[in-house]
Amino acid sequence: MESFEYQAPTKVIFGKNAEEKIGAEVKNLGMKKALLVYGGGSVIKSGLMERVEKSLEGYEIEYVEFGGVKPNPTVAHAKEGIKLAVKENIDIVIGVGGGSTIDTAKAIAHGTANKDVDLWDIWSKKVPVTKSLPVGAVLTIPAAGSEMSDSAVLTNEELGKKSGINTPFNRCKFAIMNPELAFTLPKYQLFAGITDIMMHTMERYFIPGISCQLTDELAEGLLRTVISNAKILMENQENYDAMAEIMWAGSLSHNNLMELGRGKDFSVHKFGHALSAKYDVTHGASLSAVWGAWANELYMGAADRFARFARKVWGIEESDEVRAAQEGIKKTVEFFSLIGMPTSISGLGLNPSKEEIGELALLATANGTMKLSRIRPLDTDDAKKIFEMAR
């Protein structure tokens, strides 16, 4: 087991009507004026924003609304939020929505606290984050895990680049999670989120040569929980217990718990980010579209891990490791298909040319400066091959 440091400082308020407690949380932090960040307006139509604002008013917390976050949030939009936050003297930023909204809230918090620094300089790691405003989250979409993670992702549309930063300043002070808020999500959005939850766990799992029994058991249990409850939600999206399991799994999958003693390998995310940056496709769908190709290319370098995954997660009894690994990959791809996720790039409605495949490979490998995967280093040519296999 590798050495590690672990801290998950986010306070979680979980359960029915949890959003009504937001005023008390903000007051306890000593904050006086909040920027409420949201997306396309569903949180207003549903009445959620009204409940959030009523709770803030009950504790004499001022607030300003900032909407318009896209599913693949952009640097340009976050910069607009920074201007508003500076103008209004905001002292806490609260994301009301899913991962895109919470990531935008984090970016606004960083940019407001460092108002003389260009946000992309922070995002491209030219300038380190040494201070930020506190961030809170009211989660409506179980998916990205941003409510407890130290990461945030934005797209620079001018450069056609999607990238993330990891910093302790990305940790939310509190995360309010009411599973009922996800009952009315479009099914595609819900299951794209479930795919992301699984991927956050698997991106930390398929790393060979390191013994981490407890971390393995936690990851395998999380994956089994997600798979079984996803099937329940296919039949009844308003099953509270099933949605609660999925929502909690989303937080645990990406708050670093699943990597303790092993670390992580987000190579599939690099492929997915390239697709999202170039074609603006849904994040979870971009991951399922390439995972099968990635796994089939690399599993022989970690056959024991893939075989364990097959047996522990899917209940496969095959004794031969290679055949078990292959069956586990097949079962996973079949599950993505079952929940309506694409399992190829063509399933995203795309047919990239050979030239575009090359562009995607360069995006995934940071113009050839980065090698992907801890199973076997993948260069730009390897990335091209995987995109071709996924086509």
Ligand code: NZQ
The other form holds:
Amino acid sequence: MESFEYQAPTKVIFGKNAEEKIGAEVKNLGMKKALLVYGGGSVIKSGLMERVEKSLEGYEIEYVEFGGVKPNPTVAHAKEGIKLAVKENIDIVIGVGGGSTIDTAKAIAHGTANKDVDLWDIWSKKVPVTKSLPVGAVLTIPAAGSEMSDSAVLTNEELGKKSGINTPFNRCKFAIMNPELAFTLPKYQLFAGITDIMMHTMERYFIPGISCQLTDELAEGLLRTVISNAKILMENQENYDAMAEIMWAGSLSHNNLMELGRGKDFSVHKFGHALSAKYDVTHGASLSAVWGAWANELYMGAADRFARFARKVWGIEESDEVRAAQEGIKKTVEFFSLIGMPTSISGLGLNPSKEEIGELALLATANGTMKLSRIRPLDTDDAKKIFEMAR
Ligand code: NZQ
Ligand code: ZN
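Could the form predicted in complex with the ligand be shown next, to go alongside the form predicted alone?
Let's see the whole complex now, leading with the same chain.
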């Protein structure tokens, strides 16, 4: 087991009607004026925003709304939010929605507390975050795990780049999670979210040569839980207990618990972010589209990990390591298909040219400055090969 430090400081308020507690929470933090960040309007339509505002009013917390966050949120839009937050003297930023909204809330908090710094200088890591405003989340989709994670991801449309920053200032002070809020999700978003949840644990699992029994068992249990409850939600999206299991798994999958003693890889995310930056595809779908190709290219470098995954997650009984590993990959890809996720780039409705595949590979490897994966370092040519295989 490798040495580690672990802190997951977000207060989780979980369960039916949890959003009604937001006023008390903001009051406890000593905050007076909130920026309520939201997306394309699902939270207005569902009545959630009204309930959030009523709870804030009950504790005499002022608020200002800032909507219009798109999936694959942009730096330019976050900058608009920063202007508003500065003008309105906001002291807490609350994301009401999914990962895109919560990440935008985080960016606005950093930008507002550092109003003389260009947000892209923070995002491109030229300027470290040393102060920020507190951030809170009301989660409406189990997926990205932003509600407890130390990361936030934005797209710079001018540069065609999608990237994230990791900092303790990205940790939400509180995360309000009512599984019922996810009942209204379009099926595609729900299962893209479920794919992302699985991927956050899998990106920390396929690293060879380090023994971490407890972390492994937690990861395998989380994946089995997500798979079995996803099947229940396919039949009935309003099954509260199944949605609750998935929602909590989403937070634990990405609050660093699943990497303790081993660390993380996240190379599949680099491939996915390249696809999303270039073609604006849904995050979870960008991951399922490349995972099979990624796994088939790399599993021989970590056959024992892939075989263990096959046995513990999918119940495969094959005793030969390589054959078990192959069966586990097949089962995983079949599962993505079963839940309606693309398992190839053409499944995303895309048909990139050879030149475009080259551009994607450069995006994934930051113009060849970065090698991907802890199984085997992948350069731009390897990335091209994986994108070709995923085609
Ligand atoms: O915008 P609205 O109208 O709210 O609609 C959203 C959006 O269209 C809709 N939606 C969300 N909750 C709903 C709902 N529709 C009906 N009922 C509800 N209850 O779902 C769509 C997708 O929302 P989005 O916020 O984009 O989803 P998700 O949570 O999957 O977030 C994806 C973003 O998070 C980033 C991704 O790269 C992507 O940009 N990630 C953030 C991470 C982090 N901060 O730790 C880690 C992840 O790996 C990921 O990279
Ligand atoms: Zn993700």
